[in-house]
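Shown here is one chain on its own, the form predicted on its own, set out as structure tokens.
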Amino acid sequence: MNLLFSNDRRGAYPPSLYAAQNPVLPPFAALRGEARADVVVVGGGYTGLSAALHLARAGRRVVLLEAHRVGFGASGRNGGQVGSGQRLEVDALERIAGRDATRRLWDMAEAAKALTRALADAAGVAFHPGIAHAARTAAEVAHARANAERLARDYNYDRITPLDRDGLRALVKSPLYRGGDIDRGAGHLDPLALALGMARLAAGAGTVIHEDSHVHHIAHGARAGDKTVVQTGTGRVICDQVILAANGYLGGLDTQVAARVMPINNFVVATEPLGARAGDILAENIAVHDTRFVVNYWRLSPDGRLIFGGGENVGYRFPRDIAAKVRRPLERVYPQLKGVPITHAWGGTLAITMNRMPLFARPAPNCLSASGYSGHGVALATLAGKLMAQAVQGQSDGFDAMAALRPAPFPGGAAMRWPLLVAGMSWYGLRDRLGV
């Protein structure tokens, strides 16, 4: 079974609020017959679209192959949060990589935010500043304060303000949290609008995009300089280099990546427009995420709906009733919304790694891959595409800096990763419910 075709109608966007409110692009024709390219990009999300855009702007002949529609996967379904830093906080990264490497990784993440904002601006997608981090315990509140102080002192980042219980409550109208912080240098946007805008930019720069073109086999060249053949059900492309940008939907295209990157499913709902009640949810147009292991995240849409994500599962199938699954954490966070009508409910597949840092890899002499953004991918996936485009052109410093953090394989590799992760997620889910 393939996650690409397990939960969605082929070639159709999921029933999300984003798909309902964004005019989709006219379909790009499927690949037919044989084509040639300098670079083939597999996957039409942020990573693939960014790579294709930057390569096309550099004058390379680029073919992008997408099994469904551009922005079909996690790039068009997520919470739209453009966060600061890497997925791990700087104290954890310093223990793994040291202070100098962590400073470089922080600066790269700041560049990722700037790149994402620039592409959003070029595509006409509004960016709204501000992400609050909601902490459940006194220890988490203290950690948030220490992290803000460390970033200001050691990383020259002073955009985060620690918040006590009253300070957070003034912004986030939930009784569940004891404090946290607000990052005014982060923000949120419409994720599908960004993906569609990046596709327009990539096509305008000369990228040849083929939708409904599922890649099922890649014959890599044995040595650098050998040609690679990328095969779909209706055609093939002969190229010099391949970029794998399918993230949680990679399937069996590369077993080395699959052993280190785990697809998981996450779920989102949108309520009816809340009208005047929206002010009783968030005091400002910010996004929020909390400190649960299975994180809750939310923001308001331009028409005043609550877009709320919560709940995960591992495996191929989404739950039968997504709205019911997400309603439970939504009503715990906002008991004042008990029974609120939910108009849209959808799921999506992202990918995580063992250390929650993305996997940058060279699976073959003429192949680059980036995936496993672990829920922190809007900006980092966009940067990953640019870094791979630069590496194709011989400028691999940024790619190599990320590749040095190579996550370990999941225990048991690709074959056993799901049952073992189910056990681990069940344990952490219990801790969330107990408030540990």
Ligand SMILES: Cc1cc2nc3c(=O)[nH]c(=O)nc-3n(C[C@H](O)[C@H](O)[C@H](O)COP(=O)(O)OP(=O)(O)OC[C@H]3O[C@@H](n4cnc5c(N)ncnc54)[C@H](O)[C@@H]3O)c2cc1C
The other form holds:
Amino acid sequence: MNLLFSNDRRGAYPPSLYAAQNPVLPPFAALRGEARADVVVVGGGYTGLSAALHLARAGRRVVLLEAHRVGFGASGRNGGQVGSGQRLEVDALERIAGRDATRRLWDMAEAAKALTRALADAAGVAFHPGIAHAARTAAEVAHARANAERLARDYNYDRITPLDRDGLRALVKSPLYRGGDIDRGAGHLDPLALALGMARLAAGAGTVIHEDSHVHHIAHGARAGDKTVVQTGTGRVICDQVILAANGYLGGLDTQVAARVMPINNFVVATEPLGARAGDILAENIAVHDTRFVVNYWRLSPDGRLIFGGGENVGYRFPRDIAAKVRRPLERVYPQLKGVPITHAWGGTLAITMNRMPLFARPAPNCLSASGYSGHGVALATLAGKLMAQAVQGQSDGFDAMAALRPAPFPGGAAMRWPLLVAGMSWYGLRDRLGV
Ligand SMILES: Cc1cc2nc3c(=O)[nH]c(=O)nc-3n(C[C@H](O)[C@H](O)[C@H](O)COP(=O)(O)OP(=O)(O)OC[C@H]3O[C@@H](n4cnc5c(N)ncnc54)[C@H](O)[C@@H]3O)c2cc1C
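Structure of the form predicted in complex with the ligand, please, following the form predicted on its own?
Starting with the chain above, the whole complex follows.
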């Protein structure tokens, strides 16, 4: 299943608020004929752009091939939340990887946030601190408190304040939640602005970017040092190394990676500007996500619209009426917004793994891949690009630390992923609805 051409207009950004509000870059010309490079990067989201930027800064000849436009994928459509830590909380990671490895993973995630903020800064993209975590049950509220205490005690991270029902309600004006926490070290930003900014920085550092350049085949060099040939419909690049940064859109380009990384769709809407009503939604300019498995997440745009993400996935096609789908959870969280006009609605494809930790892999001797950030990729994909750039240059400690977490393949491999996902999402959606 290849989602690259299933749900969107070829070569065009989706009808998101971000695409409507950001001046897009002039198009980068498609690849034509034969070119040479030290490294070819496949995919122009945060992973690929960061890899290209760091390699170009290190003096490598880099060609980045993007099937549509830079920031076309998840990187240009997401919730914009730059969260702390890895996708799994430290207690779960300690059980999987042990205390020392978890400490290292936590520190890498802090470095990911710092890198993302530095790139946002360099690109002139505003970062707004504060992400609240809204819990539905007393057990989740207790877990949030224990997590904050553990991070302060064992990880020197004291930016999270646990909140009881009234504390959370003072910030997040929804009747639905029993408490949670606020992480003042995390924050939110305009995700497409970040992707476009990273593309400008990468091009400025010397990366040759080609848009409208779908890679449909890679002939990998058989041994280290052999050349690799990366083929698009209108050209090819002969290179020493290739970096796969296609995430949920990888399709059949690499079946080993595809067996461990499952695409999943998620949906977002933006309302009309809320004016004075915005104060009745959030008391501060923070982002929020809740504890549902089919997570709800939201924040306000600079012009006071509610940007709200949520909604279950029951197939690989986006539903015809995304606004109606997302309106349901939006109005459950904020009954005071019943009937609010929705001006923008869009879908996006991300990628998840069995253990919710990304897959860092070497699918061939001269090939690196990172994907499957499981909804926690704004900072970690940006870091992944840098770690792959370092690995290409022979410093692979960071890449190897992430690769050690290698998620298991989905049962049934690449072919069974989608039916399995539909069954799984229906099951978890049901659990969310029943509150179990
Ligand atoms: C709706 C939504 C909300 C999300 N919210 C958040 C959030 O709030 N916080 C968070 O941390 N994460 C969030 N995520 C996840 C986050 O957006 C991703 O983890 C991250 O953007 C992944 O970046 P990437 O560069 O790996 O992939 P992408 O941004 O998807 O980029 C992959 C690119 O590769 C290109 N490509 C694929 N195949 C080929 C090919 N064969 N040839 C050429 N080009 C190709 C695609 O066109 C695409 O542009 C969300 C994702 C979605 C979809």
